[in-house]
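Only one chain is shown below, in structure tokens, and it's the form predicted on its own.
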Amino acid sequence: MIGTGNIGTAHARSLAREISGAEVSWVFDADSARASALADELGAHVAPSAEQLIASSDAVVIASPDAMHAEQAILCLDAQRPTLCEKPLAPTVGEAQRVVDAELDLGRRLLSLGFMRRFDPGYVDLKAAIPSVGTPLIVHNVHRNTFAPYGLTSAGTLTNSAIHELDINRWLLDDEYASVQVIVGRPGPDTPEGEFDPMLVILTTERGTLVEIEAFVNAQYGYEVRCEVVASGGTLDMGDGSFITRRADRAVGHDVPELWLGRFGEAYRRELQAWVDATHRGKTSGATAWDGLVATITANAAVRSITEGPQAIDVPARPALYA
């Protein structure tokens, strides 16, 4: 486990206690005290560097800060280690392309990307139900965070947070994006000067479906993700079905989680189990490095749209390795 922050710690505990076929043997973090605490808890060793961890492990999970993903993923590919890399693959297109190129040079897929919503029961059921309501015309997405845990920047909202929607809508629709436009308006009270929050991201797919994303990272009241598909013969609404509705004291409602793990804990567990199972078979699971590159291309086009207006999304031809 490279990285023992919130997501790395959650993954390590899940792998050690909930996932069959895996053992957490090594952890590394730039904060050695934090790494040591997790290692003591799980009975693992602390590696002095990411390089030694990779050399000592059969497989690697990358849960470090975004800017380190590409470099560490390439180290894992060079060592031919099956790897689950948290999203995004990289914040910039050039870095993401380097990872794809390294895997293409290797000639086989070893990298799985942590777009865990592909394993979420709500999204899985939503995708399966789309044919029952006809042709998708519009997809409405809501992604609200209680607060921005790493500081709020408009670019960071798109490359780190809304990138989940950029991936999951491609997956839901089996379609590619053609264009993107970001609309900004009145910022919320906790938005730093010169940044925008909330934002509306409007994408058009190659087949003409409109995809709308509300990205609001300082919504304050809690963490909420919703998705509605408007189709030619009906609609599908994935709301808060994962929560219990409480009726008591003359009120109806439910608790809203503060953080993402409260909503997507089962998705992360299923993602990890699928990755471990695939690794034992010499395969990968879920999203690929190619999916990560496409998401980063789209997110960077969205960042440019804030100041430059609508942007065409130019994705290179998909290599046969990712067919």
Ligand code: ISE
Second form
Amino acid sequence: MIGTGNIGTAHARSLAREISGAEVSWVFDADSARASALADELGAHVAPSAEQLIASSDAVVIASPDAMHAEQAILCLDAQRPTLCEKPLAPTVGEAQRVVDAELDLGRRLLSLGFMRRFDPGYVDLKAAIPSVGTPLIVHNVHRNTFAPYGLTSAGTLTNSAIHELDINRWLLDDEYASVQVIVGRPGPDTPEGEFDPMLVILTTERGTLVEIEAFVNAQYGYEVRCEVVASGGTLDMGDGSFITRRADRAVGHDVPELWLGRFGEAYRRELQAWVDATHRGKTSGATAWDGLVATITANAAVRSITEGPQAIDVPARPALYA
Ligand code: ISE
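Condition change, the form predicted on its own to the form predicted in complex with the ligand:
Full assembly next; the chain just shown is listed first.
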């Protein structure tokens, strides 16, 4: 496990305790005290560097800060280690492209990308139900964080948070994006000067479906992700998770989690088990490095759109390795 912050710790605990077919043997973090605490808890060793961890492990999970993903992913590919890299593949297109190039040079797929929503029961059911309502016309998405996870910047909201929607809508619709436009309005009271929150991201797909995303990272009241597909013969609403509805004290409602782990815990478990199972079979699972590159190209076009207006999404031809 490279990176023992929020998600690295959750993944390491899950791999050690819930997932069959895996052991957490090495952990690395730039904060060695944090790495030691997790290693002691799980009976693992602390690696002095990412390089040593990669050399000593059969497979690697990358859960470091976004800006380090690409460099560490390339180290893993050079060492030919099956790797689950947290999203995004990289914040910039150049870095994401370098990971894809490294895998193309290798000539086989070793990298799985942690777009965990592809394993979420809600999204899986939604995708399966789309044919029952006809042609998808519009997808409405809501992505709200209680507070900006890593400091609030408009670019970060798009390349780190809304990138989930950029991936999941492409996967839901089995379609590619044609254009993106970001609309900003009045910022909330805690939004730093020059940044925007919330934002509306509006995309068109090659087949003409509209995808609309409310990206709001400082919503204060809780964490919420919603998705509704409007199609030619009906609509499908994923709701906001499988929460128990409580009726008491003359009120009806349910709790709202503070963080994504509270909403996507099952998705993460399924993602990790699928990755471990695939690794034993010499395969990858879920999203690929190519999906990561497409999401990063789209997110960066969205960032440009804030100041430059609507942008075409130009994705290079898909290499045969990712067919
Ligand atoms: C975080 O990294 C995630 O992946 C969460 O799902 C997302 O809601 C959050 O905005 C990201 O920072």
